[in-house]
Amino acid sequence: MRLAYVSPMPPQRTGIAHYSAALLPYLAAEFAELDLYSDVAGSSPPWVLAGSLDSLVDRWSDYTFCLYHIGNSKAFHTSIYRMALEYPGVVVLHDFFLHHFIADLTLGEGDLPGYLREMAYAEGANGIERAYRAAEDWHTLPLFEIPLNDRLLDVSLGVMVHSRYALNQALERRPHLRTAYVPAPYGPETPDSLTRGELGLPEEAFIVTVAGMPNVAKRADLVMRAVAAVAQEMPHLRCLLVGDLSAEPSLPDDPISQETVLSTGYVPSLSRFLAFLDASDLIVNLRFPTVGEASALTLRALALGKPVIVSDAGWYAELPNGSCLKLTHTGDSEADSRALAGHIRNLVCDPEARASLGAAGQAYVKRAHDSRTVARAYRTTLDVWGAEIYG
């Protein structure tokens, strides 16, 4: 078997390339013919590109699988979403709505055809009719309504998935689509090994951290309200933006929330930013709506033994109980904040709690998302699909 290999790769900034790069070791020991394809400038040691995607042109053909790594960012998966449109593969689903990259692929650059297309291919008559409401009021946009991925889902040889959330979303699409649920893969990976005075953070605060690229799904607007209630208790509780979030617009800029925040900015090393986490007490990643997207964020947490709290949806809603705390999100963003704020009250006050999540999110981890265990599903995968198309 002859696998093409088609994702971004460090140092480009998207969990996709950090997915890639934990992967790729593990997958070559499966596969014996394994070629890494990527738009990244230079070597990714320990690989080697084969090439950029436009010399996997010339070769397509002479691989038994292409696989293809699509997310919804238009600056990382472009050019590999139009490969896998023309030269049909394997598609690694990392975000399984794709209306983010689809609308930013074509409203984003003025073309208001290419989105009519896209939603009458999905939707029909409805979708054109939505397609223009939207349009005209870019805060319609159905992004988390609409999937927008069917003519990917149609051409491909079959699509991967990271959770079960997602595979359901797409036989209920395309019943009689070929498709595997593949957990991500989990490192390992170290953080540099720094004390909080050494990352600027304060020593005795009781530190809750969001942490990741801006996104208005993760909620850090209401994980800093619930910070600030909590803190006028307790005022050694700080809230900790670690990445580029504090630069998202939705985020309240009144005193009480403020005055509780602490930012980083963007860090550009891995190994630092797991520092961060590795210095919180507590990390909170919620994704609401979600988008039907795995978490790295989530699994790199529970793997340093930290007590994590999520939003009850989607892949983080299949995470064992027991293995961190969950928020259900009631559409009321008061509510909301004030349910979060009791988690966060709660495990300040209690340390066996705290070290009880840890224990067994890390345990989980270590069980469920093990790379070499990931890439031997990958090649379980593609041999039962290698057999039903080729024989």
Second form
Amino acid sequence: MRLAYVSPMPPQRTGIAHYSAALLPYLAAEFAELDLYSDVAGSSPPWVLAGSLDSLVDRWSDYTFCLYHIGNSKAFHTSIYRMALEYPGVVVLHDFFLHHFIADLTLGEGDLPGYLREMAYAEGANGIERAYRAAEDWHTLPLFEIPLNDRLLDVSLGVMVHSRYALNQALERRPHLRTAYVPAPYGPETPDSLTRGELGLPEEAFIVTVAGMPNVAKRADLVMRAVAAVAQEMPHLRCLLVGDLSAEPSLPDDPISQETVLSTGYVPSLSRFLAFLDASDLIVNLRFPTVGEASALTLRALALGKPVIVSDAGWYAELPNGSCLKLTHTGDSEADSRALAGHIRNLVCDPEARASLGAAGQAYVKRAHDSRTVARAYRTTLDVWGAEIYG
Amino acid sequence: MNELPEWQVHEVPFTSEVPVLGPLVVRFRSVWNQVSTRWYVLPVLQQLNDILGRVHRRIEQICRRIEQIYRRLENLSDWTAAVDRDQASLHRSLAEARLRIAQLERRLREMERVVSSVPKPSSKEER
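Complement to the form predicted alone: the form predicted together with its partner chain:
The next block holds the full complex; its first chain is the one shown before.
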């Protein structure tokens, strides 16, 4: 089997680039003929680029499958998405909902007809009606209601997803689609060996960390408020924002919330980013609403043996109970913040519960998300689909 | 009594809130109106109502037509979207076919290479 692997790669600032960097060595062990195509400038070992995406056009039929990694970022996925539509292959759908991406690609470029066409494709005349409404008022964009991935699903030879949530959604929309659930791979990755002092963090504080890129769905505002509330009784509590997240405009700027916040800004090196996670006492990684993504950050936090609180939604809800705590979102921010504060308070007071969660989470990642196992799942899936298509 | 249509212009009876003398004021104004304006205004009012009636019926027709066009547009949008989806599905089938053909061509080339590497029988052997 000859495989063309099409993905963003480091140093591109997207989780999918890191995902591919981690998985490729294991895939290379499974597939003797595996060529990497990416629009990243230059190449760095151990990934040798077979070429840019443009160069794949003439070689597409030389491969058994082209494996397209699709996410929600216009900056990193536009050319891959277009290629996947024009030269069909197997799509690894990292975010089930692509509405953000499609809206950005069409409306974001002043291309209303393009958006109308995609909405009509998905929902017929009703889609057009909603598209006109959304184009007039972007607040009414049905970002978490209409996935806008239908064209990609229909064109693709197969679709791999990383959650049963996404798998069920895909089958609900397209019952005859070739789909497979493949767990998201994890590392292994090693954090820089740095003390809190070396990272500029207070030694005595209990650090609750929120990390990643700016995204309103990460609900960092909720975490900041919850930490600030618990800090009234436990003044050694701090909320650490790791990464670009501090640029998120939805963060509260009231003095009480700000008083407990520490912020690192963008951390360019993954190993240093991991060091911040490792230096944390508790990691909160909420995502609500979810676009059906699996979270590399959650896997990293669990793999480091940290107690983690996630949203009880999508992929996060599928994590085994006992490996993390899950926050049920009610839609009422005040109530959710109080519930989160309750979880945080309990964990601050109960080191044994923290240790038990951490150990269970670590064991789960090792068991279910090992990159070698994931690479084998890729192989098995593609073998089956290859037999179906090529006989 | 039948209620008048919303669009129709009609006479408004005089009223007065003046205490005690109010009915007298009303009576006087009604009589004065009868004498001075009524026979002139009523035909104009009728003309106006005829025009308003025609405009109203025309607007109703236009609304029905818009509704009809809207429904046709909806059907057309659904139909276009279905064609778009069929095209995507055909595109996938075509891609699968192209990939299979490419694979068969590779196999054929391989077989030709194998066949060409087999030594040809000599003319003596042929006889």
